[in-house]
Amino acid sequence: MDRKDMIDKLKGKLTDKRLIHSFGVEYTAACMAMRYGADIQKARIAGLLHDNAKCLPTDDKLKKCEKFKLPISESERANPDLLHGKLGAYYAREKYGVKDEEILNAITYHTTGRPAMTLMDKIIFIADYIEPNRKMIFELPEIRQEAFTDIDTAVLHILKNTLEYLDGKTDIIDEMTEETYKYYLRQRNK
């Protein structure tokens, strides 16, 4: 499926605001791919499709993951909106024709990260956080700079800020995000 067909399909699935965000992630991911020598087209596709399941009703995300036999963690069951990455990767493969595992994994882990992320995982994880249409959040200018100077520092910074933000807002913190943060903290301290 070409980009135009993907966009046409996304228009029926995403709000206008979410589509604009997806274009921003696609653009930022392409820029980061150029900077770090990753595949620009793969980064664009992953960026464009990363939130393709985001606008589904919360209950539907859980039901569809169960239907498609996708793994669901305790924190995802408690907060099914976290499932949009896994479900989005499934839809990218089944509805958008994406067969590339590197793209599918980047979509799967774009919200939580994962230990030992690939370069593409990091690019989509960061691009989702820093894209130009994002409202200004704590330390965003610094993270945007880090994204193009030290990708691992940017990953760690985003994880730290995310965990601090969630700690003040909810009792449910995704275990994958915590595990990823601890992994990159250990890497930094080696």
Ligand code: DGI
The other form holds:
Amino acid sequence: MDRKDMIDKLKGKLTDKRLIHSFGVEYTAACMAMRYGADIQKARIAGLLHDNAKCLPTDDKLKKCEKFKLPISESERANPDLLHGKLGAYYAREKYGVKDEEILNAITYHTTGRPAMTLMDKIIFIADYIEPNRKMIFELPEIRQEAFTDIDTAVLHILKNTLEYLDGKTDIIDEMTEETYKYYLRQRNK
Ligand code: DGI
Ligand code: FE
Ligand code: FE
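Next, report the structure of the form predicted in complex with the ligand; the form predicted alone has already been given.
Next comes the full complex, this chain leading.
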């Protein structure tokens, strides 16, 4: 499917705000791919499609994952919005014709990250957080600079701030977010 068709399809699935965010992630991911020598076109597709399942009602995210037999962890069952990456990767493959595993993995793990992320995983994880349409988040200007100077520092900084933010907000911390943070802390202290 070409970009135009993807956008037409996304228009039926996403709110205007979410579509604008998706374009923001697309061009931010393209810039990061230029900086770090990743595939620019793959980064664009992953960025454009990363939230394609975000706007489904929470219950439907869970029902669709069950229907498609996607694995569901306890924290995902307790907070089915966490499933939008996994479900989004499924739709990217089945409905948007994406076959590339690098793109599909980057979509799957864009919310929580994962230990030993690929370059494409890191680019989408970071671009999602820093894209210019994001409302101001704590230390965002610093993280935006780190994204283009030291990619692993940016990953760690985002995870740290996300976990701190969630700590005061919810008791459902996904084990993958936690594990990713621990992994990148260990990397740092090696
Ligand atoms: O879909 P976006 O809003 O663009 O961004 P995202 O996919 O990174 O989702 C962001 C939300 O996900 C944000 O409110 C923090 C939340 N989140 C990230 N990791 C976890 C989490 N929420 C819970 N409950 N547990 C997590 O481990
Ligand atoms: Fe998302
Ligand atoms: Fe997003």
